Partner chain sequence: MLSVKNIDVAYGHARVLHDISLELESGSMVFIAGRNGAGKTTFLKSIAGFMKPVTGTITFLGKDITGMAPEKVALLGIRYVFQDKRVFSHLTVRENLELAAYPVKEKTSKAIEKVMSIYPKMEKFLNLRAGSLSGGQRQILLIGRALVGDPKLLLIDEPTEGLAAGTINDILNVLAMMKGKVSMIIVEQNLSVVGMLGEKVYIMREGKIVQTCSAKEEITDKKQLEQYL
Amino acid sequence: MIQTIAYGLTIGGILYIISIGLSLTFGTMRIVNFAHGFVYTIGAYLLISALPIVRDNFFLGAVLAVAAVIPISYVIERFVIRKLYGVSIDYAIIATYAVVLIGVDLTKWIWGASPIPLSDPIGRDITLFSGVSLPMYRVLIIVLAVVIFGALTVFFKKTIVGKIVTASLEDKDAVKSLGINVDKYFSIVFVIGSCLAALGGVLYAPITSVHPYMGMMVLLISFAVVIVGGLGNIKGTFISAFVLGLVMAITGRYYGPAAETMVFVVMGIVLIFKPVEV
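Could you show the structure of this chain alone, in the form predicted on its own?
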């Protein structure tokens, strides 16, 4: 059971790293960003392309993959997302889902449609209490998720960019009246969220195989995490990700096919008592 809980925390860490970008995008721009799934997928594939260049150094390849996503995410924000500010949420869903579909075809065209497996980059276990061992790589993911949560909290509370974005959420027009280009700062937040999505794809690649549809598979679960945690709520998303990760792991222990279904059962219960306001 301890291993199941540890595995659930690993899933939670991955879900948080992926989902926080969705939460930030909605919190700042009020846009439901399905293109997040494409960025998640492309991060994993860029890692695969980077590994031969860096002589199979996973962590250096991960840095290169996430860095390569920066211009890609800027192009998406500049030519797709920015056109959707202030319009109906339906247009955002359609436009960003189109980006996902285009991305799937692009990845199949460049890398092929066959799944690509990756091995554990560390390959060592760490012994926990009661003699239970856990791959060190999974422990690293959990720790990294906590570090990212702390870094984002500090970013929005202590930095100038974070304070401007936070103030813009309360009253965008008032911030604009001060001569501040709010859209520029929203773009920064979008790029940060996209880099985290790519990092999620990179980190999850050794746990599962890399394939063109991996972003579409994780996208719905990520939206469930964001909805349960509260749209735009950094702390809520953090707690929600780990809770739902545990739900998936514990359910999967007893009945595997229901693991993902339980995520949406929890989401449905939350929506009954606290409907989403958009």
Second form
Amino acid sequence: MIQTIAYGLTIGGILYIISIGLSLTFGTMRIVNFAHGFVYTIGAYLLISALPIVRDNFFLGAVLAVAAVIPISYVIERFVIRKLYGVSIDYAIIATYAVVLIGVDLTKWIWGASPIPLSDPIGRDITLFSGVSLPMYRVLIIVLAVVIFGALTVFFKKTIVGKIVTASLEDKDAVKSLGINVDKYFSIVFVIGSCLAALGGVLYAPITSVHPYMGMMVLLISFAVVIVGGLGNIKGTFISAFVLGLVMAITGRYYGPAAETMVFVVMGIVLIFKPVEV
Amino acid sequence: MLSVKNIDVAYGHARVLHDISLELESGSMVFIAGRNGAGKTTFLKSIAGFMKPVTGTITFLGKDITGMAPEKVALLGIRYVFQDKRVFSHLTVRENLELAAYPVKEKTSKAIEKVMSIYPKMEKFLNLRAGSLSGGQRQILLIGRALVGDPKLLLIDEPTEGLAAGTINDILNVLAMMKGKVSMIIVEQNLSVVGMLGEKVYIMREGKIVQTCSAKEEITDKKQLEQYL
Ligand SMILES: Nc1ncnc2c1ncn2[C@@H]1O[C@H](COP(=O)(O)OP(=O)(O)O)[C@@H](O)[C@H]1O
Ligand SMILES: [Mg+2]
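Would you generate the structure of this protein in the form predicted in complex with its partner chain, following the form predicted on its own above?
Following is the full complex, with the preceding chain placed first.
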């Protein structure tokens, strides 16, 4: 059982890293961004392409992959997302879903349709306490999620960009009325969020395998995390990611096929008691 | 300094302002009064860049600002203070001022001094969340925040709405202190505030300016005006 909980926390960590960007875009720009799933997938594929260049150094490969997503997500923001500000939410879903579909075909075209396996980059286990051991890689993911949570919290509390975004989450027009070009800061947040999604893809790649549709299912689960955690809520998303990660792991232990379904059951229950404020 | 010429403004197909014109002299303080839904907020938002006029022009200091983005209008020196006392409630008072100082490249400490010069009590609240302030304190923070970077024109939307009499006095003092230093257009339903401070009052009704008079005159002729309010 402790093993299951530990695995759940790993899933939670990855879910947090992926979902936080989605939550921020949702919260600041009021845009349902399916393209997030594409960025996640492309992160994993870029890692695969980067690994031979850096002689299979996973860390360097991850850095390269995430860095490569900066220009990609900037283009998505500039030419798709920015056109969607203030437009009806359905257009955003359609337009960003189009990005996912194009992305799936693009990845098939470049990397092929068959899944690509990756091995655990560390390959060693770590004994936590009395007989419970866990792949070191998974422990690192949990630590990394906590570090990212801390860094984002500091970023939003202490930096001027963070404060501008926090204020915009509450009242975008009032921020504009001070002479601040809000959209510029939203693109920064969008790019940060996308890089984190790509990092999620990179981190998850060795745990499952890399395939063109990997972004689709994860995207839906991420939406559940965001809805349960509260739109644009950094702490809420953190907690909800770990709770839902545990839900998945524990359900999966008893009945595998229900693991993902349970996430949406939890989301439904949360929605009954706490309606989403959009 | 500000010249609004024959603007029409609409939400989608619903036209809510009809042929509005207004000339403002530098340093003056004028009021706009009128019933709820008359179009006062829409008018201020059109000047501030939040609404784009369908026809007509708005010029500020000789520059055409019709349809200009709100953040650009703000940087030209026009600050709009929203109705409903909307501070950034999750940020502290200090951070609210920091955000105002940032785009105009002013030091936060200077912004704080400015607010303290109109309302010394603010010092005690600097590190509190703005959301915890009372309605009157929020309003003063908003006015103070709008003063950062030495704007030339303030547009203030219903500053005394929903406040108790004592608090209204605080606001009145702040506005009186600013009078002459910065031009102001203030939407205000409270006729005694208008009478005490204003030079000119524009009465709006159903998207039109139906009457313009001096504030003193307006107060003496309350009966006639109340039909519009
Ligand atoms: N966002 C909006 N969409 C559509 N109509 C609006 C909107 N805001 C205001 N209106 C309409 O415009 C008219 C003027 O509103 P407003 O400028 O807020 O009036 P006031 O500030 O004088 O109370 C009203 O009839 C109102 O219903
Ligand atoms: Mg109004």
